[in-house]
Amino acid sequence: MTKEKWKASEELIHLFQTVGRASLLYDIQDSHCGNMVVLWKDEKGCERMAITATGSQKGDLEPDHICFPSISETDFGYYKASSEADIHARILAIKGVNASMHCHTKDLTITTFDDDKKPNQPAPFIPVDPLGYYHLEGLVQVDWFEIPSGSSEMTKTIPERLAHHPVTMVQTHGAFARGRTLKEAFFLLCIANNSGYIVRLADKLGVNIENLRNKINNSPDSQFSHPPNEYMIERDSDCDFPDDEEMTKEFIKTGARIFESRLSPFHTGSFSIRGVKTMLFAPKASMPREIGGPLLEKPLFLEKSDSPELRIHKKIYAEANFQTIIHCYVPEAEAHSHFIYPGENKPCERIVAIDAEGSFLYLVIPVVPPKTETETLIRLLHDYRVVIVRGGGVWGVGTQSLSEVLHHPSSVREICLYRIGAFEQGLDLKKMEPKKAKKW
């Protein structure tokens, strides 16, 4: 087939537009670096990689910043495709693996930055997250490359890191991701970027990282409340009530401002809405606006094939009247979740608000262990409407609205963040808190 026959239909423009946007939307690509490669098949059966061009606009993708160079053969000056385009290649061999990208995933980044002389074989990664942990394998593999875009080095050693594990780590550079869609190496990297954020909140509040990270190795299930669902990549078009338009809109809109604000990684966490025999449920709560996900109607009663963040949903709406339930894995209330007041020995139990508008919505916010029973957590959702779950994410509960609910992981991601920054100004914030919260 002669290179000028091979185009992008518009089913590969949208899916690379559109992973385009919600990479510079998440913030872990800037406007004209990284890389998108999928596997592509014309109408006739032939297979070719398609990747993005050198310097191509992301967020602004036309169809002439698609590329179709061998996977075979180095060919990349022609095709004005990535200096990256062998390592991509090459990670397409890997089998099962459909697609492949590459982020700057800045506070991955930074976080495995070190100043030892080079050449040198800098420290893997290590999540203290339940999404990290669980998704990344226990770690991300992070290599030094004496010339860190294109070298020969990285194309002979990412594809091998990305056989074993689904994320690997360029020094200085950025992350490299493999998945069986572009959707899932985009969750994969969202989720890495993300562990590299709580690993620094988390080091600003004088948490010991490398303590928790021995007791996360030594014993993964009492750190963390449940593993999170294995990412599907079927069912993200999915709608069981089309012909409800106004209730779709709303969890479409829902499932973005959770993306946008920030209040989960891509296509993490769910929320959902009680009906009287069903409930209405986003499995992939963090959904940008163009990618959407699944929009479920389960049954109220448990089943066998229920996933433990299903469960959960359901034993709430059985022993309590709430009508809307939110689950977001909010990084700032995941690193706060390990902070130790100066002079205290264990992590606080509870979050107190030192801002004003925090202070009018919550006294305080509990902050509990990651095996708590759902009976307590019920309890505690009856009493604060929302709790913080060390190891668990952030659940909401509402009497109304899909609004209502969203606006308590929004809040605590505030809340968080406002102590994070005094707490780094070296201010005490023991006095900074309302003295009626003590009573609470």
Contents of the next structure:
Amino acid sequence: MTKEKWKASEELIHLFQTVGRASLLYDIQDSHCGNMVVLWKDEKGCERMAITATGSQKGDLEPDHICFPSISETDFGYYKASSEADIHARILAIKGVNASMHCHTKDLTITTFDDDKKPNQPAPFIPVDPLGYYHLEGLVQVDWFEIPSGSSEMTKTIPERLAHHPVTMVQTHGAFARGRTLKEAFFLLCIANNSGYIVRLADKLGVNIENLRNKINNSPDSQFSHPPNEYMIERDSDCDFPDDEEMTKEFIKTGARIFESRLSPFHTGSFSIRGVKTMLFAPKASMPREIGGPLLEKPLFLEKSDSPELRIHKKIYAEANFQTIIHCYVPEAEAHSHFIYPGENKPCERIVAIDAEGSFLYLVIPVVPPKTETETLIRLLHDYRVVIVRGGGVWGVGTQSLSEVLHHPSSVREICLYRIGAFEQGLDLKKMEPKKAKKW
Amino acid sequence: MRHYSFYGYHGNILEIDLSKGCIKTKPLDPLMIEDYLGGRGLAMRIFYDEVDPLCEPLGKENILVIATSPLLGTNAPTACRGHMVFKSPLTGIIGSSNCGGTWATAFKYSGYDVLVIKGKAEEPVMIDINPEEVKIVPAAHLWGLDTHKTTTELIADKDPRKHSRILCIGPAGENLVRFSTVMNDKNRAYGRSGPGAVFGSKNLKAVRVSGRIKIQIHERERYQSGLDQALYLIKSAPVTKRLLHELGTLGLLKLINIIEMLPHQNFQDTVHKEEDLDKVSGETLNKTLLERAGACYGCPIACQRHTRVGDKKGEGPEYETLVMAGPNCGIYNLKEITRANYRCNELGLDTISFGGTLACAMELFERGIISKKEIAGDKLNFANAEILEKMVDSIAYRRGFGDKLAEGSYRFASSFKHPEFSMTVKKLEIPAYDPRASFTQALGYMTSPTGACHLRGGYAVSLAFFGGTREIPRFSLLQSPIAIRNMQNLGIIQDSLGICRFTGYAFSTDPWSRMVSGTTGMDFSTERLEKMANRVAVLERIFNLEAGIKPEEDTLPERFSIEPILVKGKEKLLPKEVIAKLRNDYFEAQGWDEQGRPPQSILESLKIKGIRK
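Switching conditions: you have the form predicted alone, so give me the form predicted together with the partner chain.
Let us now look at the entire complex, which starts with that chain.
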């Protein structure tokens, strides 16, 4: 390989830098941990991997921090590459895999702790949320290793796990994911960590998680509103309305806010604004500013090719005057939707804010079952502007702007956080809920 | 004792036929309440059912309907506003005017929800309403008095404790000036579209009301939950908690200038010198003429400006008045504008149409279309502040050249064969926001059912520049039609609830839904309120179509298509094709056909009955 070719292309650098910064922002890295890898061909057509250097800061990657070791043999590229380079080399050998990523998915890591005698085989992690359940294919295998960092045992086991599951977990260390693209691997790690976070929150709320897992196991379809869209790796840079600069800016801003405020994991959720004949639609709502996602213009009428998510947007627009719609998988809301008040036996049907701003902006937020009909959802949106669907995310509507509709999941997140915090402190939520709201 | 099936209402329509001297109390149809709520919605439905759309606006066949809402008489913030519907003598289409102050609440306390005035008295009369008695009484002695003297006279005559409230016209209404107002509390106006002339055409000088009949609230807890939320948000939103109170609406002046939307010299451009605006800003008003702020009944915002110029006291100027009679006429003299504002209130002139008509005359004069001879030697140049007060009098009394101006700018400019210099939509003068600076604002003016009105058009400026989370892009063809439809609907809801537009800076419909549902015991969900708004919009459109409006009249003066202004350094105008697209998309957003006609399917889906074939 020539010196010239050793240099990463601008496109590759941009990809690593943006995904690196996004992973730091999403708090699934520390300043120096983790690694990112993509399959790369040199000038002779030989497959190599482009991998981040060991100890490099993923939030501030420079071109020199990307190395190009061989996949099939040991070469000088390994001097600088991540200590997990050989694990990734084997992951890349899996059919259809072009990228892999390792992150310190802290919430998932904490959720998968155990204090069993070692060695042992930890239990797999079972997500209780729809994103985790569907995208992680029902579970994340967790493995204990004597040496849980860059070891030969890991080099053997992790690729084997990833041959059957999109994400796997090294107990006390973090997760590995494979993908068709680096963004897909990052997406899966975000989903996995989000699932861990939801379980942690639900646990704090006293939710019987094993019971929930049993229900999901018995009948997953009945526990979730609809399977989320399959992760598409194409069209991320498409924009159907580039000439409308104001609107494009609004979409990019909204997507970035959803991601940065953790209102929905990377490239999940959706939002839209309607015109008279068409609607502008972001099918990967949670979009870091530098990574983006597709910005599409769609007809308002239903089409056969519409995803379930898009169909709901269209149905709402057909039945109501709303101009904007948002759907986010707010983890705090998902966890809270399973909350059962002490002494009761059914999950709560409404969330009453206990904080000052939340209680005046939203006296009540309805929580509905997973299979709620769209007609009911629309009626509730008319009355409450925002609705939590258990196992289905948070839907919000606005009469004018994207900014208006973005406020709903943002507020819901905060409202749920405060309630969870209060419950964690042993406080009586019912006593804290404003009395005036009890009939609403 | 409550004797009506719904709380919040007395259940009484007071109908007065001035031709026959006949006074009737009719029951308020509960089904009509369910579909049209109150205020604008209820007035519109009653008006539509009673009036021939082809009637002569200044003839005895025209009627006036003034309706209150179920929230009037409660302590809901700003719920004091009455709504008047009539056929406009200025535009020939629906006249729909909303007013704060205290009169409407006092009328509700007299035991009625709606006042319908028909016919024409042979001699000047006034109507006296109290719970015990309703009378039509001669008012020849009041004819010719200005609104302040009329009010003082009638309060002194009736009630030394001043509990009665007066709605009246001044000389402008008596002289059938097409943009004359009906005033209450001396300085609060049913301002736009010429209701004063309709009063005048009926020889009706005033309506005096008094009473203490209260309404009851059905479900206090529900009502209170909405009220608490509303008050909290009013007290936390900067515009409602502080700005409007401390600076009045005139506090908008510099903001609107910064966003390059402040009209100058009959909308020829939006360029002003900073030092000129400093002379007429809200901040300057506070330091010079302001004596105190004031409030309409039950309003925690308190935006009124009580001012003094020399030894004369009055109210204003508010933003629209100041800009239309000021910078839009090239005038930056705060005292002269304020004096002219006082005089408009006294004589009963709409300050927006006054300023717009004068600016049009000034442009015609500067272009040499009007000669000095025609204006009897007056200097009608832009920037001539001295002429302001004199022109108010000339118009109100139809003296000399003022007689032509009293017809409004469209008829005035047309009489000189140059209607293109009339900055109007459907003959109503455009308020003080340049439409070239925002598609949504432009579309609001184009499609307002009353002609170019910022309030009926959706008050789009608030969306674009200080709408908080509801801010929208200024030049989005995609977003504007739905955005303006939704804003217009919100306006209909607010007008039908009898509340102030300014509450919209703090919150939208949800708390009102709880307050009105709690008050009435009926389920006025936000969805239902929105449907009610759709229904009213359709009815207003149908009336206008029946009155002869054509879809091509949903447009803007040519100036806005051919003379650009600068916005952020870029030339902005509204080409004909953009106007056509906005209009067509708006029709589609409303579910109307390409001619702007609501189809039968819309009537059926909204359950609108009784439409003339």
